[in-house]
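The form predicted alone is given below as one chain in structure tokens.
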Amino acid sequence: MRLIIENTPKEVARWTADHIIKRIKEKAARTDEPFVLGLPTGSTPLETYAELIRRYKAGDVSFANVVTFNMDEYRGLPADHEQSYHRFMWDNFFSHIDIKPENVNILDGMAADPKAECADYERRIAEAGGIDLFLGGIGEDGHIAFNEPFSSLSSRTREKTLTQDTILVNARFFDGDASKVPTTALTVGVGTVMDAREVVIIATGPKKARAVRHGVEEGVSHVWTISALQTHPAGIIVCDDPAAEQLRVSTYRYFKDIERDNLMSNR
């Protein structure tokens, strides 16, 4: 695992959009196949989608061969719904980008057979070739996606039952009225976001901090499901001074030692 400690939440999204349009260049150089990102909603993505978006409009980054596959949906919301994922993706990113709308994947949490859409979400997946590079976020209690608190760490797509922490801390979205939150999403499983070839997790701010302590120190563990990041390959976190305020000393200067020593061999 690398960990990423930045200053602040803008210098961490700055650091997470050129490790983003980096891969899709290189993947760009080698084949005509086009990028495969999967994408997280939420506050913490706000300020890398916005990084991207001015990437974009400076003419470092194309989006024209990328498909994407977002995280998670709400149950219940149609698309058009001002809280659902959806409207959040394409307000916050898609339309401000030159991505096709065909290439657009997000699961649809008003579908008649939810089992049926989960299936159907894996194997467009797959068929895309699997995920190239998986960007999420970490919520409180250390879930990816909706991977709540003792979600299998092999999961896959499926429905699941929101934890009223999760509910509490959405809400917000929601004139602040926690009645108004869906009680279950559609989300990608654990095992889902770790069969992407690399996964990059951002965590900003003090309330994040006992997250990445969990992800990073601790044991593997469902209880926090970011600690599966700990066994892929290719996993990283990207987070600021104040979401790494729980690791040890020891930790931190490791990390950032490394960090640096990489920094110079790549001049």
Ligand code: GLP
Given for the second form:
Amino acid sequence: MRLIIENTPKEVARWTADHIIKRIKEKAARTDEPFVLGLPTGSTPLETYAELIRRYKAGDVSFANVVTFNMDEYRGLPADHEQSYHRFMWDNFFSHIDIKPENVNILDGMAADPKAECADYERRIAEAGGIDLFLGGIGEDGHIAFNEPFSSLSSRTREKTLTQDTILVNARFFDGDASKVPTTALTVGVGTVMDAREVVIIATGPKKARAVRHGVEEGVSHVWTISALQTHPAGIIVCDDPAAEQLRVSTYRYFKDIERDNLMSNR
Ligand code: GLP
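Given the form predicted alone above, produce the structure of the same protein in the form predicted together with the ligand.
Time for the whole complex; same chain goes first.
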């Protein structure tokens, strides 16, 4: 696992956007196949999306040959609901870049048959050739996508019940009213994320420090689903200093040193 520790959320966004752009260009130089990008919602990726939009507008990158798969969607919210993840993605990212609408994949929270919708999503990912890079955030309890604590680490796309903690944390998007937050969501599984050729998880702020510690220093456990990243051959966590504050000093120094060396050798 790589752990990139930057000073600020802005630097996290810049590092992450640079990395995604680099990967899109590397694949484009090799093949005409589209780049398949897994994407999250939440407040953390907003700055990364803003940076990607800025770079697109500057002519540094095109998303015309990118296919996206979002991680999750609330169950019961129509696509045009202001808190649906469909709306979030179009408002904050897709509407501002040259992505083709037919290349955007987001689970349908209103599907009459959620099981079939989830199975179909897995099939669509496979048909696209698998995900090249899955970008994700983390919940305060270490969940990735909506894989709440005790989710199977080999889980696939399915409907999940949200924990009371997640409902309370997300109530801020629903006028602070927990009763308005959907109680379930459709989400890719931990196994679905781990099948991606590369996984990049971003975490900023002190509220994520415990999750980062569990992801990096504690054992692999379904209690903190982020810890599955330790088993991935190309897993990266990109965090800011406050999100790294619960790491041991020795861990912090190790990653700072080794990434400084990476930086030098990449020049
Ligand atoms: C939700 C999403 C996750 C996201 C998490 C953290 O639970 N399903 O994918 O990582 O929120 O969100 P934030 O970045 O706002 O802290």
